[in-house]
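This document starts with one chain, in the form predicted on its own, laid out as structure tokens.
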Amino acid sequence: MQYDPLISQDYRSQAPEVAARFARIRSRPVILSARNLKRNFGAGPEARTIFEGVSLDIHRREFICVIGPSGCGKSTLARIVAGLDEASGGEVLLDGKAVSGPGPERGMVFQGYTLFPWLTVKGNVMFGREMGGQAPSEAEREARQWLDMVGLGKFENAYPHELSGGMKQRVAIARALANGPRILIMDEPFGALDAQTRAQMQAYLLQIWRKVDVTILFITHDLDEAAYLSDRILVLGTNPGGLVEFIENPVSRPRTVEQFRGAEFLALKRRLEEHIHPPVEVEEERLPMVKLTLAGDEVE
């Protein structure tokens, strides 16, 4: 039985093409399932619950973004799905099998640049294939295909220190995809990039995703990024965290910059803002009135 996500009808698009898109997504097999996930840090009276009761189903080739306030467990959730961390309760299933540790069926891209500095670009992409027992000649052939996919074929013999931040992350994506993962887990991969490079990387990622049979779980704190990239957006709460809402993105594909000013994008953005930055009454903090200037002009 599939988990029934919390979806606000007020933020669903009524456009027929969007409804048809989600009907197609729901008709695909479920790749990843989580059931009643819980994660505690510490033990005894000092134990702190990061999140609990997280259940979800993700379908094949779906693009899921995860957002939530700082400390809600977004990265922890990604690490549990990747098999790099253990849940305190519940389970994660990939193709119906319990996740109990890292595996090649799950690729991971981090925010930091995790390339091996002593290997060339091609060597970095070949690494996972060779570790899996593939012949060097075959690993090299496949590495070149993936580098062409991410537009870096001409840089195969360069070293990571010779690349820009965006190029390094494209190599990291190629390296993760070269192992043929069922799901690609991305933990704020563009968070360290400048605004222009970040926008370019978002566009590159969508182009790559359309060409590859892979499901994406993408952690982000950027609401515009979540609205631009996702099919659905998983919203986590805090203190302790949990699944607050699973929102179907009403913005039609393919996405364009012009849609950022559209009614559906703005309505979705307002909904996300309500979750992340709810209106609260905060008393203004009064600072000590100590004047350290004799200037005659007074600022507003």
The other form holds:
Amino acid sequence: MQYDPLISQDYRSQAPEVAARFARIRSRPVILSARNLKRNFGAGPEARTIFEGVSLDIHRREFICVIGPSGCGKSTLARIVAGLDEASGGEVLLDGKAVSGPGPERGMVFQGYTLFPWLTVKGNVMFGREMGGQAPSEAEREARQWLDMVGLGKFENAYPHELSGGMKQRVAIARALANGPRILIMDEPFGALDAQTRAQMQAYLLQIWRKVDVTILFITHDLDEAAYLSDRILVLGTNPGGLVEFIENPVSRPRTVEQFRGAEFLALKRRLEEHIHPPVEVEEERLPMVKLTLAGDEVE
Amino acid sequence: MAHRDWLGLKQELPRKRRMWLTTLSFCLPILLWCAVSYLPWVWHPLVRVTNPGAVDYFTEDMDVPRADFASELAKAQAAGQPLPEGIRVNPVYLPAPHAVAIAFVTAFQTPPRLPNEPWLHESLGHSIRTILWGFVVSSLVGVPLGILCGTYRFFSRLQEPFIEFFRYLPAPAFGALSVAILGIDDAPKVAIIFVGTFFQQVLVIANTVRKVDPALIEASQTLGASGWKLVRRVIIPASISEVYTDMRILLGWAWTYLIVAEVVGTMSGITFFINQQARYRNFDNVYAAIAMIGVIGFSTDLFLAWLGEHLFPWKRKTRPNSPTRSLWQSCFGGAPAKEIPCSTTP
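Switching conditions: you have the form predicted on its own, so give me the form predicted in complex with its partner chain.
Every component of the complex follows; first up is the chain already shown.
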């Protein structure tokens, strides 16, 4: 491996407080497990395996990020856990019980905006509670609390189309959390946002997660995002598809932007890059230049 | 560049220009009609005799083709007899705009020729009643069925193939049958409008409901919605404004079937009035009555568009291009959604 003085550190070496934190996490009960998950697309001889043999245990209040090259099935994994997609093999256990089909104990935030356009912001956040049979007045009171938590109390009577993308996703987070899920599945929730808003939303999400007792399974293709948010990072691969590595994030909490330049962060990121962007042979031969202009304006 | 402002691709025009163009879209055909009616050298294929002169078969106020008049005039000139005189006119079936405009008012004030015939407002009322009954009965069955077919593949596969087939059977073909079954009064007319509307309605609404964003359904499932609750709280509200638009279009179609329905059994309603007036050769009344159907249909649609704005406030910004809506806006101004400052800062 090439020597780089900046990132000489091993991504597996953990500071004592980080190691202690992981020990604490491991002592918590397992909230969600996957056993030998497999997913095929198509059937018969045409069938293509997206991933197989994916097993994992997620502890309570853990923040898990899933990354992998495109086509590795990370969104499919999230949808299987949420019950929106069916596994071709294996099972998902929530609190030790096998689950099938979607349910309110597994909340989800999608990449696209999925707020109900006919409901106000408050109505959206109340929706899950009302589905659970709660009285509207009670649901409304709770919805207000969650909206205050995500800082959108002022917009409770606005319609989704009147909000910016970041605000919509904050409402979507409040809507999912208001339902009191055991686990919150987030499928590239900030993928459609501009870089600046995304950074704000990431900081926001960490703030909310610190205040709320919720486990998060976060799908992303952004390595910085995964390194910034996660406790552990699940790396999926392609050909063969499946779990490549389950990395413990060595960066201490609480996270700050300054840590982006720290040795642990860079070591972790290099490791992730090795997984996601395998080295490519650079073509040595010089190609003849294709000229697009008429003669007379030659350049070297 | 001025032309760019008027002909910008897919660019909404300023309100004032929209208003101009809306006015013009009505004025252009009317101006054309005025030109044909009031400029004697445009068309006017007949000559109305004012003075028969020596032509023995000419009488005063008789309309003859221009060529015939010219040849008689030439004959009279050659024979040195008194010359016939006349003015160029249009055929009786093309009354001038002002005559129709006057008929628009007088048609309501003129009592029917026979005591048992209805007044115009009674005819119109009868037509509107027929349409409403047909449309309401059709919607009572068609809308729920369409929503079921759009939601559940089971109902879609069970119902839609037959409905697709039945849709091709022209409603007027059922005229004789519906009279045989339902008698000669209004029931067969309502039945024709039902047949004409219902089958299209089920298919159109099923299609609209099928177009509900699956992501919304999935999101609601992860929030605990399922079964009938999911239909009532997600699928219906997600499609209701589009279904409403479908219903507006279908109501327009129902007017087309009205004219067919009204000749079934005993002729009635506005069709009866139009036929009667055509028989009396009161073509200004005929045009006025036809225009009234347009006015009623168009103003109903404007009203429904306006009502839709208030029923579905979340749709206010998203469909600016429906023609009725833009006309509505250009005439009366839009109802802009209230502005909310968008910021993502905490």
